[in-house]
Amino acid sequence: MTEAKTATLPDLDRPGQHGLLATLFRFQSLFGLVLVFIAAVVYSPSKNGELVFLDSGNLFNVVRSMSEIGILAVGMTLVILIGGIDLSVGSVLGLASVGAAVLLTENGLGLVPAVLVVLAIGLGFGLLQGFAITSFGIQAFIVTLAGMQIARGLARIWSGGQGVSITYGDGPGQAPESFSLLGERTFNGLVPIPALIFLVVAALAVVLLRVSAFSRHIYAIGGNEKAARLSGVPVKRVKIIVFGLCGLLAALAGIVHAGQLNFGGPNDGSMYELDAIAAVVIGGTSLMGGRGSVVGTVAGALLVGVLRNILGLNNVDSNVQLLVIGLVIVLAAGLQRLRPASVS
């Protein structure tokens, strides 16, 4: 009986099969992005004999449209890697967009001081949430759910419950012209500035998670918090910093949002936190923590962007678009359930 069992084991765990399986799971979001991209090319409508989807302007618009969500998703990846969640990022984005608009137009701050103040607000908000989670032992879901309401309320108080328009010039009530660059394109008018910011943020996060000791602490906490603590990892400090970084990136996304729309609204960013979580899940990061990557999150965000773009180009009903994206999220989560524990 024992011999019969051991005879079948090599068939289930051959090195070649395990290596292929590990590769498929590790890069599931990249493979998914390639498949969706190919499908988008196949089903793209044509204009003047050329595929609309493959137009360079359209492709960069895909990245631009996902830039704010992508920035939020990078911060969300760090939080989920430690086994947490942050439901406040959409509201912090709205608070930051209001802050940028008010400081630049009504308070007359210069570009650099206004940006620094808004980033500090986002960082401080995240740090406070991390402190509450680690000091009082309250679940991240509850703390950030409360934070979502607090940030939204602060945004409405700061703006008087109204959206704040941004106009440019040197006169009173006008923002510096340089802030309008967030709505422009660079490299001969090809690459949107928000897309460039998103890619730079993602690149910095990739470096952080690959070369720093801090990244090892993040993965250790997500993998087994108790073991990490016994190994000397400063769990409380790492968690606070991670939530601070998430708040900082949410504020950055809010600044980008205000610059793109020339407007800061207290209700902006509503439900963005769910889109950010979706990008992280589709990107292959485990909601249990300890496994995942920023590269996967970027691929997940772009996959959602490509899906929305090609469905929009084919005039698919918006409700059907939500259905399709929801099914993709469920599929990605299902793949995570099938992922072997040995695959990192």
Contents of the next structure:
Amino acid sequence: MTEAKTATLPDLDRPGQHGLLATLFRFQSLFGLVLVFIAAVVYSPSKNGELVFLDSGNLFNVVRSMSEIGILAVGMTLVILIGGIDLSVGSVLGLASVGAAVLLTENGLGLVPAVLVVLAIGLGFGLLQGFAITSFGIQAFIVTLAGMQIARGLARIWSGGQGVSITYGDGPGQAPESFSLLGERTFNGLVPIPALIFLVVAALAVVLLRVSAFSRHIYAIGGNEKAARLSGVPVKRVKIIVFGLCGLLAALAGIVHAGQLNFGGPNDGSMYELDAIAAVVIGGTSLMGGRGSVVGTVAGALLVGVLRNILGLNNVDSNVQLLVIGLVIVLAAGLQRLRPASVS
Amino acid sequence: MRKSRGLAAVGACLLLAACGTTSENSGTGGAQGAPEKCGADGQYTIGMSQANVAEPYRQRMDDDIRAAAASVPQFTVNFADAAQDNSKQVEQVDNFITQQIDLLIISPNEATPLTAPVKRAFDKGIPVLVLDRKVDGDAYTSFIGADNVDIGRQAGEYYKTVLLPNGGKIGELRGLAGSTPARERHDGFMQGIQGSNIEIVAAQDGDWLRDKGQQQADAILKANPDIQAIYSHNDPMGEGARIAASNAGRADLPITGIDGLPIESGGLKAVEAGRLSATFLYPTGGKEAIDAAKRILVDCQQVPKTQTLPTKLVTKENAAATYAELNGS
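Next block, the form predicted together with the partner chain, ref. the form predicted alone:
Whole complex next, starting from this chain.
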């Protein structure tokens, strides 16, 4: 019964429903990414006859630097797909980075236990937020706004207000050296590990959103929550799990962050929630919920990364950079508004 | 516990290799940080990586660098603003390395996260001048900055000898919790007031911000109406405290700051107008950095590893003169 009814729910964004134009809009961020990439090649400064932007070190740098935002944005995509928002992810990233640093150095935990504890904290934090949203009927915006403050407070308390430096070795107070791999430039001289983690996370999310019943539930809730509930979708449970996943990914991003910087910063990750939301919006996911894709988000995150990189390489003033990226967000959102009209 | 032996071994090798480079070169007096080219007939691009340009102090640092570099025809300076974000600053330093700049000036947001990228630049033969806040280790060419402990100590001594020679209760407005200057300005102050009867009866974090300083001073004054002065870790919080003091009917409460920025909205003008009883100069080092860059790139000389900039007590008597002097008139 459940199966039959959920299948009849509005499902505009699944593939194969509309023509070429719809495909264009559906993958607007992919096209945007290609355009920005071409522009970056064209406007790349050159040294000794070689384009600086295309230098492999530089390209890796782009992917590596966007990997944390990318991981956050994947979790944010799920939340936004159910019509929610999570403002706490930046603070949870800070909390997790502090947690990883403290557990690895001061508490002398091994790599695996420390990572598991931090991930559990992120998951628990997200689940609690989801529980508060669904059980007390408070808006996600408000709950996660509170969560943002609480996580930041916890991060500052846990670290004693100070950033925690991570040093590597076998002695007391030192983290296992394998953790430093996150901060190394590349794995096997090829792929930066943070980028690898980002890609794996994104791939898992894509699979999750393609094959499972969970995916239908997510799109159904975002499309029309009431209809979804009436047709037997376990709305409450799905919502709680989605916020839990978002918290889990924020903690993962925090671990990557700490590894990249050899440092757990209680003030780190502030405003990252907005970068993540920006990547999701540029990726074409509707803030109203029910429509969007993880592939779009990945492209959106990379688009911002490439844009920031090429502006940086051309020494564009940082205030102008903010302005340009702001305009891109507005443009992407504007394209979304155009979409329903042109599709129908 | 250390589960993946293989990974650990790879990490160890990488780490050892990295360490080897450092220790080899630290002793030789900057062979690694020595520029590939130098001389008066070259053209040089300098990358300036600023932690956060939203703070007036750091804006002024950039301005000082811009002004000083304008008088060296060989120099072009590119500025990057990390907006208080460690990751962003790492990325920006890596961008500068990609661009193959001739010299890096950096004022790091935090020491540890910026240590690796600074070392990457240094190891590539890019001279690195670290301004105001240090990095870990010694993979840089020169550190230029003031001594916050010393500034705090001088502030404490000013309280002990001038402001409250007979002792008394005071409040303290601290900078952002966990930041090095906040800790050092506090520690130095405690050293400075040692042996006096001055007692800090209330201390709150004002995060370096004027409005936060006002709120916290408000609370301090309500809880401790008998305090006799407020020691603020910077001028903007001190200005906020002045408003709180006026509102509490304590318009004459002595308040001191630190920074002494020579701009219209800065501490020197506040001291001149009597809103602050005193401030302690915290020089930006911008001019000194360009001087050092000129010695390295244009004159092909070495610079000292550490250059500590002196502070100065600024009161109503010398505020106007100091303002004029720092703005080069």
